[in-house]
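Just the one chain here, the form predicted alone, laid out as structure tokens.
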Amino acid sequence: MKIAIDGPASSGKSSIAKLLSKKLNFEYIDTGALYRAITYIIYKKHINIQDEKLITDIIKSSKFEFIDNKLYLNNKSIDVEIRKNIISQRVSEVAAQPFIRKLLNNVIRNISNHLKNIIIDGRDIGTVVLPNADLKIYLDASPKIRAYRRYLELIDKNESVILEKLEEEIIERDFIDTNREVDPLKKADDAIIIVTDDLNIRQVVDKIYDLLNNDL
């Protein structure tokens, strides 16, 4: 079985995926962690965005793994690495680059493709990359919500953050994700929409699970 869950950022997709991976025993693929360490890449060694044969040969001779729910990097953990502000501010516009869309969904077609069972996570899960998948959910939430979801994230990892600011990035983030010209984040015609404003990380991981046993 395949699970697509799509959202907007800081819609809870990668937590909710993680546990509902474990209640199920699933694999689970965070295509977010990925587009965040070519961000990484990026950032680190000072790359200009729109060299395409450099990051096309890093991307290409790069080995991508997710062991424990973590991204590895050619053999390193960089789950903390890619999980700070800094990157979190420009993945977008790494993200919005059609060859980095196409190459990266390349990666993530090829790990799911040798699973049986698993869930993958990110804008346009449902529409382009699994547009066949058994499940599909669209998680959504305010962006004052979102916000300070990510406030709190953020806080209890010691980075200096102002709330005001986070939303207004978040804002910023889904007006490049909606509106890019390449596999832009939207809902599946035949996703559920699960509004998540007035529910923890559990109750959606419930809801989710309650709807594949209804399923079954």
Ligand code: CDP
Second form
Amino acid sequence: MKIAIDGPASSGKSSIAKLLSKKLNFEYIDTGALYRAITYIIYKKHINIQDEKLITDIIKSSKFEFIDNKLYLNNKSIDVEIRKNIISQRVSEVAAQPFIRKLLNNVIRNISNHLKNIIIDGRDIGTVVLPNADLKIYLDASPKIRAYRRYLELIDKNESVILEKLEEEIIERDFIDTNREVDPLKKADDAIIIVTDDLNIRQVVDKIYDLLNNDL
Ligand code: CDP
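Rather than the form predicted alone that you just supplied, could I have the structure of the form predicted in complex with cytidine-5'-diphosphate (CDP)?
The next block holds the full complex; its first chain is the one shown before.
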């Protein structure tokens, strides 16, 4: 069984996918973490994002692994680094590069190919990565609520962020993700929308769990 979860920035995809994967005993692949990892490498090494040859070499020679839902790059956990707001501010520009999407889709395919029961979350999962998923969910919430959730998350990690600025950044990221030419953020025609403004994580997980048990 394959479950696709898409939605805009901070709509709760990864928290929900993590809990649901535990409840169902499914594997979980966080594709946003892969886009964040490439962004981290590009900025750490001061690489020009147009440098297709160098970025291709790096992606092809790197090992990406999810262990306990955390991303490891060449056997090193980079989970803390890739969640920093500086990476969030830059990731959408990187993810809009068609050659990077093609390479990462191969990485995602290699990780998921041999897995029978998986949840994958991202922006183009229901439309591109898993067009034949058994269940497609599109999570949404207002930018204000999403910014506030991300604010609490970053404050908890001792990052100093300003709520209003975070909201602007989230709106900008949504704009880039929705309007890029290749594989934009889009609800698949057969996806079920869940608006999470008034729902906590547990309630959303239960909703998806009920959908699985009642409808499939
Ligand atoms: O957790 P958050 O909602 O902030 O974002 P994420 O899922 O970690 O994804 C970070 C960024 O990666 C997104 O804003 C997209 O630009 C990009 N992304 C993408 O283009 N396609 C995917 N399948 C997943 C993420």
